[in-house]
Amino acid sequence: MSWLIAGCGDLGTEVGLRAAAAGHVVHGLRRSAHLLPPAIRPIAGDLGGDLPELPTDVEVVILTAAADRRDVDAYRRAYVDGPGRVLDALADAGVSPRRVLFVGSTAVYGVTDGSWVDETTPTEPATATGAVLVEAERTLWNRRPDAISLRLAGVYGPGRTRLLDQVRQGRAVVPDPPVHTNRIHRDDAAAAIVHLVSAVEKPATCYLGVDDDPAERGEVLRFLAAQLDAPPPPTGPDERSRGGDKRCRNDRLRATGATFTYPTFREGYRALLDGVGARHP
């Protein structure tokens, strides 16, 4: 039996090479597959178009794709049409995966104030995409409804370093009023993936991927320049700031075994400034 990585990028690459590592034979679609590492097995395919020919001995479906702009049209082709194709693709196979798995984000809540979500807060995006996003889960839950919602913050690490830039460049600025942040480290993301489908029994339909510590922005943005030996941001208003202001709990993921590396944004930070991890080839 074999696992598919449907969008595979650099987290599903991530989520591949751990799957691998695990025993699992790791199929990886995406259009450039010819970038994936060997021990993932390319499959040349577009998700908005026509998909090639898929295994027929799938057991587990993750779907990593992402959206290549942030508009309404984009998100729908990424994350409603591409998983649709997929489980067309399987089930002309005869293929009926035994766990699928959806990367979706905490862009389907709308909160504003600061307060704490997690998986019981009604979803209600303040944004058209993050519309798109409630859509896409809906429509996966309506024709699989055991399948996985793992709902992630801003995820960082390897190559994902807007944040760094920012301060670095002194473009960076601490929001005022406050803002809560939300982030997980690409590696705590890619691990919660394969155990959410590979070791818990009878996992929830929807979690949220987030590390320990929903931070201020602020509070981010001082540490990064402490650490980079830059000067502290100045405070004012920030358009780049989006997501609303929430504080989102882990406590449903943690729940089923899941640990993390890097448990807040100081550790994950210091590891990628010490250059742990790296981009995949």
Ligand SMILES: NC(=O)c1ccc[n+]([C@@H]2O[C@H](COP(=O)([O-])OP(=O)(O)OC[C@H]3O[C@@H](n4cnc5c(N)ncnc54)[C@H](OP(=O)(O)O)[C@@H]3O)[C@@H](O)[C@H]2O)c1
The other form holds:
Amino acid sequence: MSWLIAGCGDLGTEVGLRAAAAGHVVHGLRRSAHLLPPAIRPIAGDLGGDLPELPTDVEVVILTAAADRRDVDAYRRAYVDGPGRVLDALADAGVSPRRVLFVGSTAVYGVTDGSWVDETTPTEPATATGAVLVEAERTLWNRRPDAISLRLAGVYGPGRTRLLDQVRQGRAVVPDPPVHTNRIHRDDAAAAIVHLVSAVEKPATCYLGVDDDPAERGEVLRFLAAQLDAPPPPTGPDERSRGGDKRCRNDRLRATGATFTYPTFREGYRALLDGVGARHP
Ligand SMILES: NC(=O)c1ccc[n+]([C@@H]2O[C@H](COP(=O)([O-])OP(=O)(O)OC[C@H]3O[C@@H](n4cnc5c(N)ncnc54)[C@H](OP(=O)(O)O)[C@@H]3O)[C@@H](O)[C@H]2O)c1
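Now that we've seen the form predicted alone, could you pull up the form predicted in complex with this ligand?
Whole complex next, starting from this chain.
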């Protein structure tokens, strides 16, 4: 029996490496399949077209393709149509996987007042792309009512140094009024995916994938500045912080026994600054 990771990029590869280390046969599907590490069997394919023949012993499917652009058409291709094609291709081959997990996003919530959000909060996205992510989940659940959506917050980790770069280059601004931010380290996201599909007997259909600390953006920026010995960022209006303001809870994920190597941004960014981990191409 094997795992299929469709859209096997940075996060998918980390999932695949962990699954392979646990003894599973792992297939990674992406257009540039030659970039996959040896532990993951490459399947070169484009989720936007006819798929190549898929393995017939797939028991776990992880859907981790990312949209090429931040627009509705690209989102629909990556999050609605792509997963549909994968499930069609498996069904055509007579394969009915035991677990299907879709990597979703906390962008399905349109909360703007800093209140707490969990899996029971209504999905009322504030953006057109967020609406496609809601459509993606509904389309998947119509087909596989037991599919799991892991709604990730901002993923950071090796190679994802946007916030660090802003602080280093003096471009960071502590937003006024303050906003909360939610994030998860890539390795904890990968660990949560492996855990949900392999160690949880009766998973729920939806989990928030966030760490323990939905901190104010200013607190994160000041922490990074201190770590980098950079001047504290100025306070002011910040375009980048316009939009959502929510605090995501991970209680449901935690209740499954999921653990975090980096429970807050402090441990995660310290590890990044120490050079822990590698970005997968
Ligand atoms: N980054 C965040 O903050 C964040 C937040 C919430 C959720 N997520 C979700 O997390 C998931 C994984 O993200 P990631 O960081 O691992 O992204 P990533 O490194 O860009 O990986 C996604 C992979 O999808 C593959 N892909 C894209 N279009 C494809 C297509 N048409 N056919 C086949 N493969 C395709 C790409 O490989 P090829 O180019 O080789 O095809 C790419 O390597 C995505 O679903 C993303 O939406 C991310």
